[in-house]
Structures are given as C-alpha cells and as structure tokens.
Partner chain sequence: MSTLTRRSLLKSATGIAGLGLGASVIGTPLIAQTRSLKIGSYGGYFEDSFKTHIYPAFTEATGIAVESVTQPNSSDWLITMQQATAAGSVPADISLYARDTMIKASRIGGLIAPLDLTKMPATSNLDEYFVFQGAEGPLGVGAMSWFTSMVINPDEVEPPASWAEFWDTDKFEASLGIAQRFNAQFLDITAATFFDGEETFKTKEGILAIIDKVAELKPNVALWWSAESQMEQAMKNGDVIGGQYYLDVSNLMAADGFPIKPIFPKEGNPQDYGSWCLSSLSEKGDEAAEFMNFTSDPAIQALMSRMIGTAPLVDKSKTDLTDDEFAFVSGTPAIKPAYEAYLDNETFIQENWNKMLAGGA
Amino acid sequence: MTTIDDTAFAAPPARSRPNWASGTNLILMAIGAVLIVFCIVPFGLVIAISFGQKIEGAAWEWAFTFENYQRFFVGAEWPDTVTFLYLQRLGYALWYAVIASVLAVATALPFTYLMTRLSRAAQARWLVFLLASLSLSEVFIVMGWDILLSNRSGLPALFKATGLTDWLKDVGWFDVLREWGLANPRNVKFKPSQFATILTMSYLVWPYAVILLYPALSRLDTSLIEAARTMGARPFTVARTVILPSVRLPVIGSTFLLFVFLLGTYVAITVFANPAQHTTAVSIYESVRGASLNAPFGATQAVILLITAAVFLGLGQALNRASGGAR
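Please supply the coordinates for the chain just given, on its own, in the form predicted on its own.
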C-alpha cells in the first residue's frame, strides 16, 4: 500500500495582499487634516477673535468679552441708549437674499422645464452655456449691470431718448415710479434702489438655480402631464397640480441654498443699494478693512451671519423632511 504524503493535501500558502484598508485610512486621515486646517481652524479663530477687545487708537487684543455681541444687538452705549443699526443691516441681508433667491428659482423653473423638453443636443448646449457663465466673477457681472442701469448711458437714457419717459408721465405711472424710488423729477432711475439690487443678485444665482433644478425636471414623468392634458387640464393647472408637487423638494432645497449663498453678497450691495440699506456683509468689511480696523466686531458679525445661515439651512432640511413625509 502506497503511503500518501499528508503535505500533498495541505492548503497552499496564503498570498500576500496589499493592505487596502490601511491605505484608505491614511487617505481619510489626510482629508480630515486638510478640512481641519482649512475649515475648522479658521472658523475657530473667527469665533475666538469675536470675543476680543478693540484698543482705542491701536489694534485689538485677545480677551473674553461679550461687548461686541452687545454692540450688534443693542448698541455700544446700552443701557443708556439703544440702537438697532446692525440688526437692521442683518434684516436687509435677509430681505435681499429671500427675494432674490425666490425670484431666481421662480424664473428658472419654467425655463428649465422648457429646456428639458428640447433634444439632448440642445440641452447639452444650454448646460455648457450656463456652466460657462458661472466662470464670470461677481465684479464683472455687477459692472455690466451697472452700465445697463446707469442714469447717463443705460436704460434711463434710452427711456428719455425714445420718449418713453414722457409717455410714463402722460399715463400717470411716472409718479408711481417716484414713490417706489425708481424715478427723479426728470427721468426714471434704477440706482441706487432695492429693485436694481435684487435684480442683480437674482441674476448672479440664476444659472445655479437652473443647474439645481435640471436633474429633477429632466426625470419628470411626462406621462402624468400628458394624462392631465388629455383630461382637459389647462397648462397652469398642470403646472400647479402635477409639475410643482413632483419637484417640490428640489425647489425648496434650491431656494434655501441660493438664499444662504446670497447672504454674503458684497459687490452688488455696495454698487446698487442705498448706503442706509447696506447689509451685514458690507458692515463686516467696513469693520475689518475700513477706518475703524475693528477685527473683533467684524468677526462677531461674521459669526452671527454664519449662525443665521445655519438656522435657515436647518429650517430648509426640516421643511424637506416634512414635505417628504407628507407624500
């Protein structure tokens, strides 16, 4: 009887495999370190500086005082005198951002819907055009709108040259424009005004609104629209009962995202808004780089603006969850 060596049935030696898990951990640790250095640390420094103290006639020093927050909410001379100047600037920042974001989404929604009904090639061309427009800086865009709305070379000059200003006076609409701050005794004017400010801000984020709404509208079930039209529903009824409920969550999310983006708008505010209606972003720059050189108070306003944005983002997520649960 032949003896069989037990080693013939022994398991082959295990091959050495690269330790992918350790490599992945190293990559994650590197990304985490980058986020800490470039995101968390700057935020922490801004929060720490917000508790600093301004030295009259000099720079500032590290401290732990709530005087800067008191100045923001009730003024520096509280309780002797109370002023809400910086709360008003925060209110204007919220007002501009809300109206401009809603206007951008409201106008981008029908455009995006019509764009998704085009051929794939036409959709691709539009998307390339919109993505290319995002490369334009805010300064360049505001400069273009500044020329367009200029009292000497823009639309007001065109209104006067074509006789449209005289027609507005004859029909009585010119007085209405003066009440809205869009005309002077001689001609219409668009700057400074809330109209020009909101219009420019909405234009800044309009391409973002289209890109954010495009995925949801491109996946829209057209059979539901066709069924509603077959049953005799008018286009407005179809949009209200079929299209809007289907894209409710993307519309809400896009509006809140654009709102947070617009809270920090600076160039459009300084060019088109009345100085008495400037926002917190302008006030931050004036505190940090202006004549006062009060970095702690500028950091305080930045922290409050950041908290405001976080609150509204949380509100948007809550609305999304409530809308999703109600479906």
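Alt. form predicted in complex with its partner chain, vs. the form predicted on its own above:
Coming up is the bare chain, nothing alongside it.
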C-alpha cells in the first residue's frame, strides 16, 4: 500500500508540461484516497476488531485483548484443555487450495498447449466458451456438481442402473468404499467427501488456469520444439525439457494466484466437505454470523488467513528466485 501512496505524493516533478503533470498528480491522489477509504480503512477495522472482546450470550465490545489470537492456536478453554481445531481448519484450507490449484494447472496446461496449436478461429471459440463459463457463480457450479453427485439424479444412480454397484458388492470392493466413506449400505455416495470438494474446487478455477496460461503458451516459439524434434527428442522429452522450462514462470504464477483465490472458498466447502474437514473461511463466517455474533474471533481468523496467504506467496517468490538464480 505504501508504494501506491509514495507514487501518489512523489509523482515525477513537473518539467516541460506542468499542467499535464499536476493533472496526473491529482488523479493519482484521487486513486490513493479511494484506496485509503475502501481498502486500508476496512482492513484496519478488521485488525482493530480482531482485538475486541466477546460478551457471552450477547455481542462484542471494543477492547485490546490477545484472547482471540490465543484461542486460534490453543482454543477458548486454554489452559484447562487444548484444542488445535482452528489450526486444523487452517491446515485444511491450505490442503484443499494447494491440491485443487495444482490439479487445475496440471490439467489446464496440456489442454491449453493443445488449444494454442489449433487454428485462430478455433482458439477464439474455445476462449469465448471458457470466458462465458466464468460468468457462472460458485453457487451455480456447486449446485451443478451437487446434482451430478446426488444419489437419485447423478453418478450413484448411474452406478446402480448399470449394475456397477452390485458388481462392486460382489467383488467385495464395496466394503472398502464404505470404509473410505464413499458408500452407505445401499449405494455408493460421493458427497460429502474430499473427492467431491477438491473436484469442485479445481473445476471452479480451471477456466482461470487456462486463461492465465494461454498468453505464455501461445507465444511459445514453435521453432524450438521443431528443432528439438528434428534432433530426435521424443514428445515427452520435448515437453519436459523445452516447453515446461519456457513456461515455468507463468505456471508457478498461476498456481499461486489460484491457490490464494481458493483459500477463501466457501460454498463448495460447506456443501461438499464433512464438518470434520471444514476450513478457516467457513469458521470465519460461523463466528461472524448472528448465531454467535463473535466478530472479533472472525476477524482474528481472517487476519491469520491473510498472513498465511502472504507467507506462502513470499515463500513461493523466494523459491522461484532461488531456482531462477541457479540457472
């Protein structure tokens, strides 16, 4: 944030065209003011609220206490009992976001590469289709998958109708599925499960992954690939030694972007994940909403989630720089 303010106030000194320069200055100052009002002030409020005090059975009041932060790490009843409930939720938030973003980028990469080999018109059609699918909200997508995975209208119905369920029961694999929580005594069930959660989350960001990878892959110099091929490299070797290294940065960048985006997933988690595997985002809403009216604890969790995201982004950048430097 400070960088923006610095630019706002330390705009290039007016030289040949003072009027124009002061105009830019004004615009930058206006943008800075908007940022302060709509970004820094609310953010400051969240931090301030996170030190507030909950009143049992009522709302909360302004205070300066570290209780909420302590609760996040060891629970409200500490030191009588310790719980890592909220750390566990943060762990699940990270786990889901990492797996789903990696999965999305890993599957979008070959797709996007093949897409860039198509004709201009075909590429345009694909891109328009993908952009259009972005207009679907998370709620719609989750609802769609919910139907697709439902007992009577989705995949389990297909399992039953095709006799796959009976076959699974005959060969004994059905009991394994039951142990994994993917079946009840009557049929297979895919929700709630981590499988359904991660599937939906990757699906949610998949179009973004394609759109983020598209510019880099479409600018890929085909003569490099052709050269490697003529020198006898197999397609897999080409992909590993030529294509991947040349799009390394965009791949890592988009994975991180999607990771941060997925950290806050709410609807998919509440619908598809067991409460045992709920994330910090769900926990924040649970705290803030009327049933508990504990905005301070919600704010605390939000601040910690934000710090975690920042740490991961920093780590990613450091990692990236280190591997780039070694080259």
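Only a predicted model underlies this, so the values are computations on that prediction, with no experimental measurement involved. Positions refer to the first chain, counted from 1. If you superpose the two forms and keep the largest set of C-alpha atoms that fall within 1.5 Å, you have the rigid core.
- Relative to the superposed core, Phe73 undergoes a Cα shift smaller than 2 Å between these two forms.
- Once both forms are overlaid on the rigid core, the distance between the two CA positions of Arg240 between these two forms is under 2 angstroms.
- After superposing the rigid core, the Cα of Trp167 is displaced by 2 Å or more between these two forms.
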